[in-house]
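The chain below stands alone and is given as structure tokens, in the form predicted alone.
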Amino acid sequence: MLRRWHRRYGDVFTVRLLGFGTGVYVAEPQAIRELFTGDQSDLLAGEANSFLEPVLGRHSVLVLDGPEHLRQRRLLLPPFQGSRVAAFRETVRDVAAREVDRWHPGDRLVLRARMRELTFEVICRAVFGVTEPSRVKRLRRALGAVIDTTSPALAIPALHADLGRFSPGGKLARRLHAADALLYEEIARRRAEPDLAERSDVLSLLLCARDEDGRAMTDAELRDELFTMLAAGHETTATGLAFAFDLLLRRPAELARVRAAIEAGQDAYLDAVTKETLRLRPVIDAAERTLTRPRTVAGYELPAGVKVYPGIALVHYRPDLYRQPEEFRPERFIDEQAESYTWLPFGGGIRRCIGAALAQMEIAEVLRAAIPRVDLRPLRTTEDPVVLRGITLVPKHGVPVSVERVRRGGPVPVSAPAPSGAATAT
């Protein structure tokens, strides 16, 4: 629908969405650059995400604005940059290899469901620092239940009310209570660890972090950021992986090329597959900003209170930026590197996704583990339709496949640093 509106109305158009009010989609890269990198004093991204506060909490970096947002972001950034992300690579590799080892010829899998299990374990190990299977299982059950309850309906305040166990608000309240108990238990357990300062998981690093005034994060702040990392990094990466498999399995030439590149220990094409997947199948269709005062955007005078949506999916399909934009062509990211603010799966500016480097690395490592070792056959005759589920775009049927062949063997050759250009936020 957004793409039809874009073709009909151009790079700037107004929409009115139930529960969200009036918004303006922008699909012009220069205007988006100005929104992401220019004066932020009249743009509230946290307020635009406020409907997520009942789940993520009021301290989440996604719902904060101004100095509070900058403080949380500075505390959160170090564990997701450079060498820290490289250190997580072994964790992802191990989890992915063990997942693929469970697949056998004749199995029928729904890949998004399998990838959700996989990425949740990565979050548990790399972010929460939890490796015991029983604790991972408890966290998966409790936290997954909350994520599955979350929907855009949270934008309607009346639905927050706890009107009994079967009401939306009541169901969410009970699931949040159970999940919070486990998260606070993990925070208390980690605080008491004698080797806290030597640990490398994100929770331990955040417990040791201090802001410019020497203040540590409170337990409530830690809880909210852990939930944010789960919501923003678990579901979205699993979805990106499902899309990657769906796109590759239907294109034998591209699949053969990426398999050969992996087996040769060459990463350029694998990284290009990751970037092209996120271009063609972005998990979020747009970023969001709320104007606190009138502002000129892409030549239009917009009043205060309007939400502005930098159109990620719309920019990714512009034919003047990407030749044959509807085709899956990973080589475009080798032959013609995307210009700034034309590839936006992680947003941009001071709100760019903190976990961008980790997500790209995770997608690449899972593909590296699976593609040389298994032959999968899609069970649908056509690509999975893209639908909106909650606030993300997902494959409607989860990409069902059958396992045709499994090759057992040693580890896949690896030569990879972190994906280029992904390690820092702008």
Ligand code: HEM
Contents of the next structure:
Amino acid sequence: MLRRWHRRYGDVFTVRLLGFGTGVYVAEPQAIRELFTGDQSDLLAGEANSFLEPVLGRHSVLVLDGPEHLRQRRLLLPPFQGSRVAAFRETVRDVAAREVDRWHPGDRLVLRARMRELTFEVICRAVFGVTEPSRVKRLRRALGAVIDTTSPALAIPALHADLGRFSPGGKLARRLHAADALLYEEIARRRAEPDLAERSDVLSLLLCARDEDGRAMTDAELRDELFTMLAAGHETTATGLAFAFDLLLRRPAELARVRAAIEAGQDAYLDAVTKETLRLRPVIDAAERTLTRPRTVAGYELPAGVKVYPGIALVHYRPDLYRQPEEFRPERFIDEQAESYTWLPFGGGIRRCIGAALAQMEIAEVLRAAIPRVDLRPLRTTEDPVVLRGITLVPKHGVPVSVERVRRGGPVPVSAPAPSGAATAT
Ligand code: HEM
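Form predicted together with this ligand structure, per the form predicted alone context:
Shown next: the complete complex, the earlier chain at its head.
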């Protein structure tokens, strides 16, 4: 629908939806660059996520705006920067290899579900620093139960009010209580670890972090950010992975090329597959900013209160930026000249996704673990339709496949540069 409106009304168009107010979609890279650079103090983004506050908590970087948002963000960013993420690569490889080892000829898998399990475990180990299988299992059960009870309907206060055991709010409150108990337990255990200062998981780094005034994060802040990283980081990455498999498995030439590149230890094509997947199948179709003051956007004077949507999916499908934009052509990220603000799967500016480098590395590493070892066959004759679920775009059926052949053998060669932050191509 958005793409139809884009074709019909051009690069800037207004949408008025009942309950959402006035929104202006912007599909012009230059106008998006202006929103994502310079002073952004007149742009709110946390407000739009406030429906998540009952679960993520009031300290979550996702729901905050203004100086408090910047404080949390500055504390959270260092553990997710290049060299730190490189340190998580081994963890991801290990989790991915163990997942693929469980696949046998004749198995039928729903890839998005398998990838959810995998990305959950990556967050548990790399972010929470929890590696003991029994503890990972407990966290999976407790946090998964909360996530499964969470929906945009939480925006309606009556739905998250605890009206007794059998009410949706009551169920959520009980599950939250159990999940919080585990998270606070992990925080307390970690605080007491003698090797805290040498550990590289995100929780340990956050426990040692100090803000500009020398203040450490409180337990409540840590709990909220752990939940936020899990909520923001595991389903999104799992969805990206499911899309990557669906796109590759239906394209023998690209599949053969990525397999050969992996076997030769050349990462450029593998990284290009990751970028092209997130271009053609962005998991989030638009960022959102609410204006607190009037602002000129793409040449239009917009009043305070208007929501501006930098149109991620719209930019990704512009034929003047990407030749034959409907086609999956990873080589476009190798062959052609890069330009800024044309590749936006992780949004931008002071709200750009904190986990962008981790997510790209994860997608590449899982493909590296799976593609040379297993032949998968899609069970659907055509590509899985893309549908909106909650606030993300997902493959409707989760990409069901059958395992045709498994090659056991030696390790796959690796040469792995840190993924670049902003990737663009024509
Ligand atoms: C393919 C996977 C992912 C996609 C497509 C994705 C996409 C996004 C997008 C579009 C935003 C909003 C940016 C904006 O408004 O400009 C965002 C924010 C965020 N993401 Fe991701 N994300 C992914 C993985 C992750 C991971 C792995 C983590 C952490 C472990 C993470 C943590 C966050 C956080 C904390 C924010 C809020 C940043 C802020 O408000 O300052 N994401 N993500």
